[in-house]
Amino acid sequence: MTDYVYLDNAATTFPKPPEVIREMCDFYLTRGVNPGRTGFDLALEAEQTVLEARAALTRFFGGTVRDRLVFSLNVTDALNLLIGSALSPGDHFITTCLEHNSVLRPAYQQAGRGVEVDFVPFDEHGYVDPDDIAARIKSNTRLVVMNHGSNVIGTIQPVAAVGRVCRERGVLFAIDAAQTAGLVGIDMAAMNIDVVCFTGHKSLFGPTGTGGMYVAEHVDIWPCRSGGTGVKSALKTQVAEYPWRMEFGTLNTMGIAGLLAAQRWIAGRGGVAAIYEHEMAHARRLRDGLAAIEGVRLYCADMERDHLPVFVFNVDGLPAEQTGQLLDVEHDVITRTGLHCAPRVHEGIGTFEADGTVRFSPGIFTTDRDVERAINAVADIAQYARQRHARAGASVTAAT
């Protein structure tokens, strides 16, 4: 296998564990068929495997009804699933400028249906303030969604306070917990939250093409979709009862299978704390090696306040892209580059014009030898750049 230092975490976490791929192949070679559509023992044992699922994610995020944990294609799917029932003509929708595409582009979309939407700008330090959002709720404000924590940035925003405005003022509250869950606990009842919604190949550890929703018990949406869900197949409108009404055609059992063992996993690697703190430890050493780098430029990186094990910098002199290929081809340090799905927050920072930053997000897996390549490769890029730089400038002094 090639010798690499793997930076990516926060697109996907790679590798999975060992005990998540070993299931997988274990459902489908044992039980891999449809569940809940027939009873003989194969389905059952399907359906088991869904219903386990089900309830250790519902307990994960503190929920207390089982069928309320909807299951999806990822969160982008369970957030066009949201925002795409909650809302319509007429009503007011807040969000913020920290969210990624899987937000504003339903954003758009409804704004261009008649809904009225509302970006709350975050501060210089990456925070969204609560009172802002506070000042923008009216009278037909219908859904705030909120990204828990950001793909660019890593600062992770004050949700309780945002979801108890919220709840005083009636308004439905949904998070993206894409970067956040299995990393950052979440306690739905008490951060007030109403709706979250997950990717599992991220820090869930489980496969692409999972994820889903909890919702509320308090809270009544109907989906605007609709399709086969194995009960009630006589009815002509997409079954009333939870989670047939937020679930269409057969889930991705296997990877649900994924899900779960990936559950066990966390729980006996310590736990959600436990990951958050050796992730974090890898971050910080990145941060403060990156700082000390002569031409780096950090972007709301103060990991001394609520932040994940994510943050960007760009190199004085190259474009972000450029950055990202010589740390792959010359370095074996695989990253991501660009705009990361979420251009208002490049703008926000002041990026979107130069095509955005160079982002390092440690895992579980990463290592103090990994740390240390990662950092002297952007010590030798940034000399580079450097030593570049200067002999562009001694070719136009003797040139004049």
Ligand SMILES: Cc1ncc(COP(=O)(O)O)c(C=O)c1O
Contents of the next structure:
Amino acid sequence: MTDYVYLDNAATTFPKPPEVIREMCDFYLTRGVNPGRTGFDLALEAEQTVLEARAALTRFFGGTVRDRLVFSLNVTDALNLLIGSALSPGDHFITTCLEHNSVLRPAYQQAGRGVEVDFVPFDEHGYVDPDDIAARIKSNTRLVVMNHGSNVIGTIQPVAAVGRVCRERGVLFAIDAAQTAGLVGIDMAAMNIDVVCFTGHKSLFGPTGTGGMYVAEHVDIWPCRSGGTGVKSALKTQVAEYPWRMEFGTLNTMGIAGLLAAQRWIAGRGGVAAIYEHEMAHARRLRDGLAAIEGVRLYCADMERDHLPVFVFNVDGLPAEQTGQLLDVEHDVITRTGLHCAPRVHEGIGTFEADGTVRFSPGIFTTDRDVERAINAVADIAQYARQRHARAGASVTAAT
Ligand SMILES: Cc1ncc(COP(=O)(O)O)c(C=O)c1O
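Structure of the form predicted in complex with this ligand, given the form predicted on its own:
Next comes the full complex, and the chain you just saw is listed first.
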């Protein structure tokens, strides 16, 4: 197998802990039946796994009622469900320019239905000002959805301050915790968050196809979807009680078993804060290494402020895609290039027209040697770009 350096953990953490994979296999080998539908022993055992996962994630997000933790396919699915369910034509919806397409596209869709949508910009350091959000709240503002941590520039947003304002003004407040869940502590009660939307396969170390949301007890939204829940089958409407109100069809039980094992694994690694410190140490070294290379441009990478172990850069004279290809093909360094599904972030940092940036996102399994190899690889590519630029300059001079 190629000895590669994996720096694309913001896309999905890799590898997954063996404990997670083993638990998923065990689930399917021993109790992989459909829970919540019937009462035979195996179904109850499968149900027990799902209940434990709900309970573990409820505690993880500072929630109080296990059944308010609902599962979905991923955070995109959860955000679509939330945005599609909470808003009606004539409502006002506030979100930010930091969002991923999993919020932007549902927002555009709502705008097409007659919802008024406001996109709040971020400052030159990559942070949204809570006062800017507060100033936009109106009598018909129904929902604020905010990115907790950027998958592009890595900045962690002041969600608690925004939560306080929303709570005071009676506006529903939700966060997209795709990048932060598992890296930054989230306490819904303390942060006045009404709905946390999460995905299982990033820093929660679960498998793909898992995610969901925790909906605080005082929140009352009726879903824009309906379908089989396994309970109250004679009803013509969606079941009102949670979790069934917000879950449709058979759950990804094997994935949920993995997500539960991942919760235990995170605790065994010393918890969220310990994992964050570990990853940030690598991210800072990478950032410092790249900052010292001539011709490398970093964006909003001040990691002394609230920041994730995620940052983007470009090498002068090379499109991001080419830098990414050279990293991959010549150096076995795996990254993600382009607009990262967050075009408005690139508009904000001035890289939209250039087709984006290269992203480095180290993870828990990144080593010192990986960091060194990645820095050396970028240094090599930057040198190549400088030489190419110098040669092009020399041939222009010779021709004139
Ligand atoms: C901030 C953010 N939101 C949403 C998503 C979408 O995640 P998923 O594909 O798991 O739904 C991502 C994934 O990169 C993300 O980084």
